[in-house]
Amino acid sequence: MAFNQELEALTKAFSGHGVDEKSLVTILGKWDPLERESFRKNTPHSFIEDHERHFQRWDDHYVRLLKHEFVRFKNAVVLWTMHPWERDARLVKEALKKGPSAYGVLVEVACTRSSEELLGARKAYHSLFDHSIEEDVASHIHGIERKLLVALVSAYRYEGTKVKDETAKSEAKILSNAIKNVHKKPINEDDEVIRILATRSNKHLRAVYKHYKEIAGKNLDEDLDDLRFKETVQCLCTPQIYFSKVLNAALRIDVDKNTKKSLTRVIVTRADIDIKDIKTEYHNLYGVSLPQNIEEVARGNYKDFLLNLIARG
């Protein structure tokens, strides 16, 4: 392989999700020092030319990108291997640490999981760390948010199949109803509407769904503007879509890291569950693939898992 090329295969092993651990063995291996100082000259994104000195170093805010593309791999394992329930309490752990624009994860956790599973999520969360889910939910968020959250994460939903449809319909209307008068009562603070999201089953709120798109043209999460009330229906009433849309979020090249470590968190948690159903939405969403996405996208031994947990579907 010319120099040229090696260049290049060796630029793309840096650019993606994770790391390209082969090519980097392959070829970084055997380049002698003039053809690693054509590298760092040659990747001006990647090392500053100091003229004073006469050398280039690396950019100290790549090297910190660099560092979280090198542990990907081992993360989707170490998060793989966790007991579910571990898994989810340090998922809500990290959320709260990362602050206001970590917790959808929360919403994910709190509405995707059965009741079982939730309950297990509180129970490891007091051997990891001596509180509660709910305490710390409440401790430490202080916006308008924390109402919604500490009832979500507090919630222990009936699971069985019978669903009234006339008291589906009847709530379908007061959520129209204080959608309709948001101006005189924002959302987070109406206790009806609280109080249906978080303690209704997920039939009786698919139902609830259904009714409110006869009554108002459009789908309820469409009609919301406040992003955790959307991702609290879109996890409750249609998950495949909410994680398909994180996943494609995830798989832009241009994210930030922490965007970017949705992709493992989605694939992990649901490749035992729904990442069959997911894998289909994605496709109906996006018109391609998600394991195509995946395979043009991430990098090195990082891709080849993601792409074993998508085959368990």
Given for the second form:
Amino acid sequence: MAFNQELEALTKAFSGHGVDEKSLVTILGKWDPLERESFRKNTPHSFIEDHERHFQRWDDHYVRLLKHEFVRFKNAVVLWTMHPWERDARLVKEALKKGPSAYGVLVEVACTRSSEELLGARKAYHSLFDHSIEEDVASHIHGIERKLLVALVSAYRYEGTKVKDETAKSEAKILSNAIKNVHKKPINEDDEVIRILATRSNKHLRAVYKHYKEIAGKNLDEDLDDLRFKETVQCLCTPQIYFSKVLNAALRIDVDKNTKKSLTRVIVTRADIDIKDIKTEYHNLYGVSLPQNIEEVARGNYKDFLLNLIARG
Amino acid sequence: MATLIAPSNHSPQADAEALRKSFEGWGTDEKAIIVILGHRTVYQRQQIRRAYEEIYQEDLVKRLESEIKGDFEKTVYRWILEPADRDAVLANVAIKSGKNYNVIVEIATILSPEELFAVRRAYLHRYKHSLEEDVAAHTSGHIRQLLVGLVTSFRYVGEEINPKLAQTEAEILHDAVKEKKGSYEEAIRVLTTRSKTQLVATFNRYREIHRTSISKKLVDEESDDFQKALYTTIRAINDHIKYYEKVIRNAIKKVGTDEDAVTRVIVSRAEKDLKLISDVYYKRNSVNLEHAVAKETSGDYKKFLLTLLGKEE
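Compare with the form predicted alone: the form predicted in complex with its partner chain:
Below is the entire complex, every chain and molecule, led by the chain shown above.
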């Protein structure tokens, strides 16, 4: 390979999700000091030129980011081998620590797991953190999101097929009225909306979703402005669409740290559940296959690992 | 300390046959029902149900329902169901009637978190709705928040106490409950999510600060359902033996006697701590609980209750 090509390859090896370990070994590993200096001079966003003293130093911030990329594979491995209950308990704890920007993960865990899986996560939470999930969610979250989030993590929904269509219809009406009246009463203060979303079975809520569309002409999640409520409806009624959207957002170049992490989280937590359906939905929504997107944006062992997990479905 | 007297081995087949015999012929031999079922543990009773079904291809519970009547039948029915199933039935009755919310509070606070989940499972199985779904759909406002929070709790079980938390949360309870200022929501959060050990520490701290127990003078004739349920929550968590003694004392004292309450306390605690409740009863009323029950009840109902209380023939 010509040196210019090697430069390009190495830059690529460091960009994206994870790092291309092989390229680093084969290319970087054989470069002499001049070639490495050339590399430093040609990647100004990773190195800072000290014109006065004539040397180039690593940008500290970039080195920190690099650390995350090297460790992305390790985190995926650890998360994949973890018991699903521990995994969900830790995801919740981490989200609580991170704050409001991460509360979507709480919704995701509470609404896309089976009733027994959620119970398992609550048990694991006791064991790991000496508190109950609802205790920590309730005491960490003081704002308007608390009511909904506590209710969601405490649910133990019916999972059978019995649905009273009459009730689903009337509850769609309740939701429609609540949404029309948000200027008078914000949706996160509406106890009836929270009751319906946090206690009804998935099957029931899908019937409500269907009736809502008939009444209001739009999808329920589209008409909800509050992000948490929107996510709740998406996770409960159209999970594959929800997960596709999360994945697509994570697979962009230059996304923030937390959004990037959701790639690992979604793939590891859905690989055994519905990754096949998610792949189909992803293709429907974006016209490109999920494996292909991952191929473009992820690197090295991390990339290979994810592709393997997806291929199992 | 249980009051139930049961042999260490029994033959479920022989018991099933003896019960069958008691149904045959003219009328029913209630004495046999009392002598057998009144002296069997929960495990033994379920074995008898299975043996009866195997031998006679008939549901023992349904047969009993048709053979006996009145308070006796109600008591035997509650006694022969599995405890989680029985509590699911009691909860459903309380929800549908809109009275006796204290029954729901009892189930949610006195049972262990695992036992509460067993009730939630039994409820799903029987009614094809989750317990919280039905509680929420039949209540509103503060009582709903409290009851849903209680039935969905999965409290941490441990001996650790956080004294600072006990202090701040004692104040939260004081503001909300006694002063009627502050927010009920915070009080509900504390009571429905903290571990029982932590809550007892909080109630003790309250007593240290305010020189009076938190439940004193919490309710009067004008209290609404919410305040009554709040009171029950605190008393049941703080000392459920004393709580049950008061329930059964009031039930017996009442003109006409509240048989449902008497039955509930005796049936649900006979294998747990009815002896302790009975001791407290004697200390407080200078009358044996057995004698009080014997005085206020009659017939087979009385005989069955006394058998569960450990009265020898």
